[in-house]
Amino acid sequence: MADDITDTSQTVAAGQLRAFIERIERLEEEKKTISEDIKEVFAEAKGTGFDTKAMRTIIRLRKKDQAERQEEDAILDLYMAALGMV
């Protein structure tokens, strides 16, 4: 009887593991599709004449709150001043 319980537990655990793996695989596929879509949008923007490097910087900055951006800017200004770049 203990063997039956162990076998059942292993079967359930294997089923759960398989379900998690399959969910992750589906999400990875969706992520790949979204990544390809983003590349296409950047290519379209570049074809229109926009600077995609600047666009990526703006997107990265918009993800941060104002205090975080200000802190980064202050550190960057400090380092640039230390190197005589300003």
Contents of the next structure:
4 protein chains.
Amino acid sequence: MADDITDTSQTVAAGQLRAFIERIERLEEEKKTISEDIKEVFAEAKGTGFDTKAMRTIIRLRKKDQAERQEEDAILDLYMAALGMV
Amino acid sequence: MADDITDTSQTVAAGQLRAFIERIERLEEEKKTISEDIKEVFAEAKGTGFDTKAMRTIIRLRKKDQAERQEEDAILDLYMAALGMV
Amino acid sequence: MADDITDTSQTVAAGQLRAFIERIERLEEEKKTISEDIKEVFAEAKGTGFDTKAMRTIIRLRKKDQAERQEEDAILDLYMAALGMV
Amino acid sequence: MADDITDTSQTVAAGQLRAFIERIERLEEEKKTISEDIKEVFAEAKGTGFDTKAMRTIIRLRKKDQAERQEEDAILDLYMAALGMV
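With the form predicted alone in hand, show me what the form predicted together with another copy of the chain looks like.
Let's see the whole complex now, leading with the same chain.
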């Protein structure tokens, strides 16, 4: 390629490198936008009166099925009882 | 609303809560997809022979302007010289 | 100082810089050792039959007082009921 | 043991659980103290006029040997040249 850069023993395809870098930068930009969107939805929910900490826990719990959640809860309750936390 | 849930003194608008939660889950899903896309571009670049560690450094450096990069480099070179690292 | 390094307009007290760097490196080394100790205690607890995931939750919960925990639980239960998760 | 707690089919050795939890909490407390010490050394270095960002880079670089650093630098310089960043 016309834009190859050579330094001592190495050559780099500049156009190809630039293309990879720019694709990643565009994806990172999109990712950042989505992160901001998520923050905005939480802010909107908070403004409506919802507890965002509980919402985050709910989102985490919804990734597990009910049997898994119940089993984890049972162990946690047992440990809390053992430590006099209830 | 018909689907309001009351527990002791609190009431929650179930439909509204569900809508917020589902919006966030969709956004998190999109974010995860983009993260996987980024990994794939790095994997493709690596497969083509590029050094992905250097690529990550390049992406980080491109967020700064040239004057800022040069100033940071000057300080770093000075410190490396002071510590006998060059 | 005898070991001052000057580069263009800047001078750096090499001995002082080295002392700061070495203090931080020692502290980081200690921190790493403690992180490994924590991992080992968890591994030992796991080997004895304890559920380390529940232990981590317990440790997180013990940082809160009982009133705070109960209030958080009440909201979470309300939200889970609203979403048909119970 | 006298302090065993049984819930349905499970039994937990309360004393042993408490001992594990407290060991971890002590270690986490120590770790937190060291993290604060590290911050203080950086603050002191900053107060003396050192650039803490460059110091962090130095600490990261000192974990690599000189050959490794030079090889990484050579690739980075090549990529920067290819992208017209120099």
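Here the rigid core means the biggest group of C-alpha atoms that line up within 1.5 Å when the two forms are laid on top of each other. All values derive from a computational prediction rather than experimental measurement. Residue numbers count along the first chain shown, from 1.
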- Message: Superposing on the rigid core, is the Cα displacement of residue 76 between the two forms 2 Å or more?
- Response: no
